[in-house]
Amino acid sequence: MTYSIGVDFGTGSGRVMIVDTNNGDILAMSVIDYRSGTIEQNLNGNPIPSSFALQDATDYIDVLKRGVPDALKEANINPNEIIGLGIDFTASTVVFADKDFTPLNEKEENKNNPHAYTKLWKHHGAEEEAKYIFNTAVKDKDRWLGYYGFNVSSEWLIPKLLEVKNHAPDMLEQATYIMEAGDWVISNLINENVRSNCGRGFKTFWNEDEGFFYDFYEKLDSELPDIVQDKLEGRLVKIGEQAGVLTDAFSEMLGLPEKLPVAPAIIDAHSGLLGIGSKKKNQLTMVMGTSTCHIMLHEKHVKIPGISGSVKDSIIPGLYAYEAGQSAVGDLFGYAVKQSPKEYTEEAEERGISIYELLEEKASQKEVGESGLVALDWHNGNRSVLSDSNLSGLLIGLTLHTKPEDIYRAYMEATAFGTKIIMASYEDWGMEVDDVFASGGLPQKSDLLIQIYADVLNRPITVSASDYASGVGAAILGAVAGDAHEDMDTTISKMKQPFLKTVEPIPENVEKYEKLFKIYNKLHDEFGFKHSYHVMKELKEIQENQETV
């Protein structure tokens, strides 16, 4: 028997899994919360902008130090049967590190500088830089912009780099390496500066044929080409290859075999496709959690408005991976739960269920359209198809009779409507959707949510039986790096997770949701494209100005 380790680095914790390379069974799992959590609102007692979301990268290594030995103990196997290790990571999460890969915030003099810390994927402090990059690219009609959805997100690495250059140039000077967090972890494990084609292709304006777009960087800032070359370059490793082997120090620290093969890092949502076995074109996979990524594979490279990128060989060799997404899904439902009144909290406690379960139960008793509500799910901005983190949420139709479960259901429906717009964008540009898969932490937990999605999309939705597809996907790459099987396709086939069920659309609900979607679509266009768009901008500007007073 042989096993591989998959480590799934999420927004709030890391999950270490030991997986059987012959059948994909998960033998053991250890979940480690990040010690510092997500740093928002204030840093060491000092206020920081509401758009900031920071982390301490040393927490990621802590996940390995604590999680791997715990998982090995639970699995009760011979460590020498471990043949490979892979990781997935939320992106774009950016680490600024010195020549020894030590994060800059570890230096005492940098403890109170927010720009020394890791910028989490949902850090939106680089909005102005993203606008500047976009406007420069549009003016010069840069050839590559269409492969990033004809837009630029403040979540990506280059805007965050420029943010630091503009606001904390001393941190930029101190940084030897500016890295995707996944690359930073792998570089630590093998003690070499390596970069995955997955993170690089989706987050840094790079492609395999041309490399980094240095001519464009020159237009943005005369110093940027040298910064990118000095701090972002590194040995490139493709998904499906081996990044290197574990150092002796980490082998001893983690209790793993010497020279253990290590795979390159993959973006977490992309890893989910491997975990469920979605490896063909015309399959839309929704990786649903805190946020949702909508990923498709295709042999052709086309320019689709509103996507977050398209990169060859970044999931399956020979195919382009296309990513779109929604910035708030699980986060949005969590926000609704926090607004629950005292009587709901007390009812849930008395019945021994969670607030989530109580709200879903009450919401499921409602007919489609009964609440009279429609929401825009932009509480954390809009990633696709508008690519604007400065947008905000909207709830229309409130009356004195509106109940918490009505709002909860409206948010569920809003995320489904947002997915419908994304799916239509794929289809409008020639990518047929034959199958829809759902994986991640949400689909197995909420029957109502998946039924709403099936009804709104008017498609059957096949749900993964595992909450842990991304972690299994990372383990699959670890197994590929360790030559568990003859090729990557065979490894995926053997280790992919089973499906739980297929949810069919209900015809009468489909018809009702078509009417609600038309209203959502009008609001989407009005606040996303037309003059009302500026209302959200103006409100956010007032808020940000107040924060600086």
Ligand SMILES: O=C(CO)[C@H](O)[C@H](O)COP(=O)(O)O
The other form holds:
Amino acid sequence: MTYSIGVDFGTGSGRVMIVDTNNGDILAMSVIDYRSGTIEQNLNGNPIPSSFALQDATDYIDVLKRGVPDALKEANINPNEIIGLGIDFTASTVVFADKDFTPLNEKEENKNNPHAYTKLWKHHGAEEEAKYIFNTAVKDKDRWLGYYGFNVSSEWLIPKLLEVKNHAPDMLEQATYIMEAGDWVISNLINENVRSNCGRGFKTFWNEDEGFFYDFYEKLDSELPDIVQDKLEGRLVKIGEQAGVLTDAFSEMLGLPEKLPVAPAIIDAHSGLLGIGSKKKNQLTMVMGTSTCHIMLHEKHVKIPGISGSVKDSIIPGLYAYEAGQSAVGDLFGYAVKQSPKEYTEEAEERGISIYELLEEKASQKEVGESGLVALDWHNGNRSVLSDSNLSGLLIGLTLHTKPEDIYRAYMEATAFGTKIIMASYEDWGMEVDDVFASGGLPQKSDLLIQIYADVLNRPITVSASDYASGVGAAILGAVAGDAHEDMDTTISKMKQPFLKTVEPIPENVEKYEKLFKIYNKLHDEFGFKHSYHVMKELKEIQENQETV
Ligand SMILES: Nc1ncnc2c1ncn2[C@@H]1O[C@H](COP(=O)(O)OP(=O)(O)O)[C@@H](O)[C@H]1O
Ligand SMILES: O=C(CO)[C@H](O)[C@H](O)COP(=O)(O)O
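For comparison with the form predicted on its own, kindly provide the form predicted in complex with this ligand.
Let's see the whole complex now, leading with the same chain.
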């Protein structure tokens, strides 16, 4: 028997799992919440802008310290049977660290400086920098922007780096390394500065043929090429390779075999494809959780407007992976839950169910269109296809009769409509979608959500039986690093998670949703780039003028 450890670093917690390399069974799992959670609104009692979402990177090591021994104990196996370790990470989550990989916020004098902290993927403080990069790149759009959907998102690493350069140059000066959090964890584990091609390709301006686009950096800022050279370079490791071996100190601390092979970090959503075994072109995988990523594989390189990126070899060697995404999905449902009135929270408590379950039950009793509501799901901005984190949510059709479950359902529908727009973009550019897979933590939690997606997309949706496909994907890479089987393809086939069910569209609902989608689409274009485009921006400006930065 051999096992691999997969660690899935999500937005709020890390999940350590021990996975059988022969059949993908998850033997044990330990879920560890980040001690400091996400730092929003205020840092140590001082207000920070509402666009900020910060973390403390030491919490990620804490996940390993507590989670690995926990999971080992639960699995009750001989630790020597563990042959590899892999991790996946939300991205672009950016750590600023000194020469010993210590995050800058660890230093006493930096504790109150928000720019010393890890900038979580959903930190949107670099909007100005993203706009500036876009405006510079647009002059040569085919080369630089084409690979990134003709977009620049403030969620990526280079805008975040420039944000620190503009607002806290001393932090940039102090940082020896600026790293994707996934690379930071791996570099700690093996005590070497390594970078995965997955994060690097999607979140910086880099590709496998040209490396970093130094000539582009020069156009952005004459100091940027040197900064990138000094702080972002590192030994490149590709998905499917071994990054290195565990240091003796970590072997001892985690209770793992000496010199355990470690895989390079992979972006969480991308790892989900490995976990469900999607390795062919024309399969669209929706990795649904706090946010959703829509990933496709293809042997061709097509420059598709509005997507978040396309990188060769970043999931399956030999194929390009394409990513598009929605920034608020589970987060949006969580927001609706938090707004629930007292009688709902009491009812949920009395019946021993969650408020999500209560809202879902009530929303399921409604007919399509019955509420008269349509929403725009931009509560955390729009990642694809508009790529504008300054956009905000919208709800139209409210009356004195609107119930919380109507709003909850409208939000679910809005995320499905957003996905329909993304899927249409892939198809418009010649990437036919033959199969739609749903994985991540959400599909298992909500039957209504998947039915709505099947009806809105008018496609059968095949749901992964595992909530933990990303973690298993990471374990697959650990098993590949540890040579569990003859090659990566065999390792995926053996360890992939089964499917639970396929949900078919209901023709009557499909028809009704076509009408509602037309309204969503109208609002999307109107507020996304047409006449009403400035409304949301103006509101944001008024709000920002009130904030103390
Ligand atoms: N029963 C539910 N129905 C709908 N959404 C849910 C439910 N339970 C939790 N969520 C949402 O799911 C998200 C967490 O998804 P998960 O995949 O577990 O995490 P992550 O995306 O961080 O890896 C949260 O945003 C939460 O609001
Ligand atoms: O940007 C992403 C991948 O490129 C993901 O959306 C981000 O990592 C957040 O993932 P999750 O919803 O699982 O927390």
